[in-house]
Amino acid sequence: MLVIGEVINATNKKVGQAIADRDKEFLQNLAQEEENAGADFLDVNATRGGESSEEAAVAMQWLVGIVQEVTDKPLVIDSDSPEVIKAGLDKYNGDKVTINSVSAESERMEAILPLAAERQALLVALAHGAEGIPDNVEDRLTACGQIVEKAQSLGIKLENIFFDPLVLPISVDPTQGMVTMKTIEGIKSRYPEAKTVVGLSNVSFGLPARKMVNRATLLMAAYAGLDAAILDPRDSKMTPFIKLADLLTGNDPNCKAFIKANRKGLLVE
């Protein structure tokens, strides 16, 4: 299970203020904490809302630069704005980069997919259609198919796409947990070369004991075929579930990673 650290995101009030204040030390400490906690990728989102696209682009370039000063982990350039994503890519100096995200909306595909093709970037692709987030599995898979068709026409390989089936709060609609699981299964069935990813914490919004809900969801999603999760890697009680996900799905040969984690004292009950 690949772990994408979600912490450096301007939608978090403290992080957003740190970006506005150009608080380099605070943000670099977060990056190092995520790396030390075992993150494979670091998601960076510099858009606070309310600023111009030019201001957001400048903030993204600054953020990418200061994070790369303290970590070699590959970054996930995250924004709703294609202009901001492009600014982040222009600043990024690593070989391996991920764009987050594209949907099946035609304007967004036209803006984002050429950037991914040009940089040979990994790509987070949302099961989000032109009319919004479908409430059923088949329409979500249709949105994924539309992205596949356009991406492949530009030479983007399926193995470089991480499909996000979209996790909606089950406090709003209790059926959405299984819609997500079945969408993951459908993606892996139709596009076995592609990968899957979820923003894990969305599932528990509005509920008590949110971290417990997130951990249980991770295991269920792993069984359905989940390859990666966007989460806070600093949650020490999540680490055992990440290791268990690989162990129980046959992705930890000879149980080596699980045993190694135990020796390091990481399997906190």
Contents of the next structure:
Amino acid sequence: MLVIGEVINATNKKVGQAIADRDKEFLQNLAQEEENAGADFLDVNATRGGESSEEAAVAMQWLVGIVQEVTDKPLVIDSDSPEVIKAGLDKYNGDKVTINSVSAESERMEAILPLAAERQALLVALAHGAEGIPDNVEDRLTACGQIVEKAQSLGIKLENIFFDPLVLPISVDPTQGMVTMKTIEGIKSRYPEAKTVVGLSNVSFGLPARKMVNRATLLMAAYAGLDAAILDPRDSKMTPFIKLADLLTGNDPNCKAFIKANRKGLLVE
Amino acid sequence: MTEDILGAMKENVIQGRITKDDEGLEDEMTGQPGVKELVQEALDNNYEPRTILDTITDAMTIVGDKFESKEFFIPDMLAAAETVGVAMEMLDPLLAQSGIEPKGKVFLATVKGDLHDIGKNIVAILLRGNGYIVNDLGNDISAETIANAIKEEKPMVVGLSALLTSTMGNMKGVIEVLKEAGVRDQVKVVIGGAPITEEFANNIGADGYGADGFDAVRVVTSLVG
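The form predicted together with the partner chain is what I want next, because the block you gave corresponds to the form predicted on its own; please supply it.
Full assembly next; the chain just shown is listed first.
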């Protein structure tokens, strides 16, 4: 299970303020904490909302620069705006950058897919159709199919795409847990070379004991074929479940990683 | 007897029980009458529709308080609002007969470029549960469509929703188009959505900001009440 650290995101109030204040030390500390906690990738989102697109682009470039000063972990350039993503990619130094994200909305595909092809970036692709987030598995897979078709025509390899089946709050619609799981299964069976990723925390929106719900969801999603999760790697109660996900799905040869985590005292029961 | 039926009605709205077969928050509730049965019983016993409506509104206020204090969560809130929807279907024709006007008309829309509707839908459910007439214009709605709808149907409030940082700016565009169309003074504009803040609402010249569904109801009520 690949871990994408979600902490450096301006929609979090403190982080957003730190980016606005250009508080380099605070943000570099976050990056180091995420790396030390085992993140494989660091997501960076510099947009609080309400700023102009020039301001947002400048903030993203600054953020990419200062995070790369302190970590060699590959970054995931995260923005709703293609211009801001492009600005982040321009500043990025190194290989294996990831774009977060594209959907099957035609204007997003037209803006993002050529960028991904040109920079040979990894790509997070949302199962989000032209009409919104479908409430059922079939339409989510259709959205993925539309992205695959366009991406392949530009030479983007399936193995470079992380499909996000999307997670809607089960507090609002209790069927959504299984919609996500079945979408992961569908993606893995249609496109075996492609990878899957989810942002876990949406699942528990509006419920009590949210972190418990998130941990359980990670294990179910691992069974369905999840390859990567966007989460806070510093959450010490989540760490055992990341190890368990690999252990229980046969992705931890000789149970080495699990036993190693135990030696380090990471497996808090 | 009065207090019994109305008291039970209030409790069952809070517990989100539509019929006697529904589960409540306490184990022993199943089998006892739910909101549907209790509203019918109250009507059969000649209670004024207005009295029943007030009871339900009181119950929703309590649900809002419990949500705010984190005793209640979104599923509790939705279940309670659903009971109100059922009660209102029974009461609406009777309220109209007795000449009681609904509280007011509210239009809702997710702005252009944004397809997220969960938050807007929750606001719609809660406004309806509080006696407002809600016309949900949908997602990805242009400023012009919103302005035309306001011109034609004259709602008291329009609620705008956005989830994306890249679309929240379109809220400002809606307000500008309302000004150009000459209808800005006829309608209160309330905004909400994950990236929205009070500060942003003030900056773009909105009349109010709702942090969550119940807050949206409070803001709407304070603007039109």
